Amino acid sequence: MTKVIRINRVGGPEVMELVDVELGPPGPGEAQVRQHAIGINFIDVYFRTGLYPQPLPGGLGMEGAGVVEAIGEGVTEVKVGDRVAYAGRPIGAYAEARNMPASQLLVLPDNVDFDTAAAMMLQGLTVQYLFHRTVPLKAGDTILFHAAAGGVGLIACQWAKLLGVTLIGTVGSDEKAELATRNGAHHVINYNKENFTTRVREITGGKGVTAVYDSIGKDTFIGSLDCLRPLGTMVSFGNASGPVDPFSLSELANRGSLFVTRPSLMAYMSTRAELETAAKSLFGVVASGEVKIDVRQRYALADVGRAHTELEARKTTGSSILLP
């Protein structure tokens, strides 16, 4: 028997139950992780509220680092003590073992504890792929990105820094502004006393930005929109605040010939090729120490509730995990 988190039905924290199941050993192509740690990320909350829809009953998490246990028929991506990690579908991280696709297991360097990996994989190879392809960033441009002390954000600033990029970050209270700007964020404003259009085209001198990256969603779309160049892109990969609502592409048009676009990690990491591309990338700038990962909440299994509550309070700060 192992320990997973449940939910029966969507809504609030309230409906992640934790139960004991059957775990039965992994099937051909799979491999079986006794896990470590776990990472938690806003997309959880997606799928806990049905914003994204699942079979139910199903569970929760996308991300997670341990070791294997025992492998399946036909698996040679990883073999019986491999210290691995990984991001991505299928959903069921929330638990202290699981089966898992073996071509979704990345073996860590020797160097990357559980904590880190656990909460490195899905938020730094979002960043990866938002930086190297969605929008290839280089040396001298300037960016806006949104919720800039999380834990996608911290790695975003790190990172930009280590490109030569001028990133403009958003956050919603002083200790996070520092904590933005200790990361490698050149500008940082605070949008709770400060409008984030007006003073990005400040900072900008009336040119605007590059690229701006969004997870916050409704909230600040249309003013995401308003700070770009023309020809710039917006990519909005969340919806923190809730979906965008619709919008006449005129919008674009107006705003001089702008691009948008709504990335997810599974397009990008569609091929095993492309995974382990993206990860070598990202253990290259994290064992190199030019990108540290900040784990800075750590919770048991049990008390995903108060995990998910102070995730959408926004009470967090940096990457969260949780400890089977």
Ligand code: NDP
The other form holds:
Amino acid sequence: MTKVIRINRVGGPEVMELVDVELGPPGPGEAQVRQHAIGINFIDVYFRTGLYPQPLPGGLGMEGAGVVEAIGEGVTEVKVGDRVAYAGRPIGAYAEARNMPASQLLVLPDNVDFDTAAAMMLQGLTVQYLFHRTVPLKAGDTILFHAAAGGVGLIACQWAKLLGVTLIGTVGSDEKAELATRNGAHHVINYNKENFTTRVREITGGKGVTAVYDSIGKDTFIGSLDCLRPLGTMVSFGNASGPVDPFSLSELANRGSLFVTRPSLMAYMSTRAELETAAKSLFGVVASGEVKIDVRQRYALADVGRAHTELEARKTTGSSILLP
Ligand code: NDP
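Let me have the form predicted in complex with the ligand next, following on from the form predicted on its own.
Below is the entire complex, every chain and molecule, led by the chain shown above.
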């Protein structure tokens, strides 16, 4: 038997229940992973509330790290005893142990510990594709990155600095502003105190930024378009405040032929080759110490309700993990 988090219906944190289930042997192409740490991500909230639908009853969680205990027929990517990590489907990472498609698993470098691995896979691979593929950034570019003191945000601050990109971050408190600055953000705006669009225009001398990375959604979308220079790209990659309202394409023309994209990690990691290339890039910057993964909240698996409550109440900073 193994302990997992189950939801029978969508709703608040109370719908998550810790239950015992029987874990069968790994099927063909699968590996059984004994998890040492589990990543908590805002996308888990979207699945729990039903904003992103999934079949019920179901599990939650899309990221973990641990040791391979058994492999099914035909598995070539990992072997028993390997230290591994993953980010992605199938949903169900909130568990002591689980069977995963081996094609999703990556063997960890010796110097990356389980806590770091569980915290960095989903958020780190996201920053990797956002900065290298969605908009291939180059030294000298200036970008706006919302929620700069969050899990994805702190990684983005450091990675932008590494690329020679000027990152303007937004945050919800002065403490978060200080944290984002320490992690490499060049300018930080507390959007609860200041109008971020006006400040971005001031900081860029009226020019606007090359790209906006907006994971807030509803509350910031239109203001973010106003921060872009002509031909700039709006990267709408999340909806922490709710889904973006429908808008007219003329909003893009009126602001100087803007581009808009709504990327998802899964689409960018759809092949093993893409996953391995992105992971090599992520493991490289983490192993070298150029990007530090700041695990600032740790919770027991049974305490997942508190973890979600704090994440949704904007009380967390950096990355959060569950310990089985
Ligand atoms: P964070 O740690 O960044 O937490 C979310 C943050 O969003 C909060 O701390 C808060 O920061 C800010 N926020 C603003 N408005 C709200 C609101 N109404 N309710 C709650 N939070 C709000 O989470 P993650 O690092 O896990 O994820 C960041 C975002 O990136 C999420 O939207 C997530 O869905 C998205 N994402 C998208 C991916 C993709 O491929 N498309 C992949 C990975 C993540 P503050 O107080 O500073 O405003």
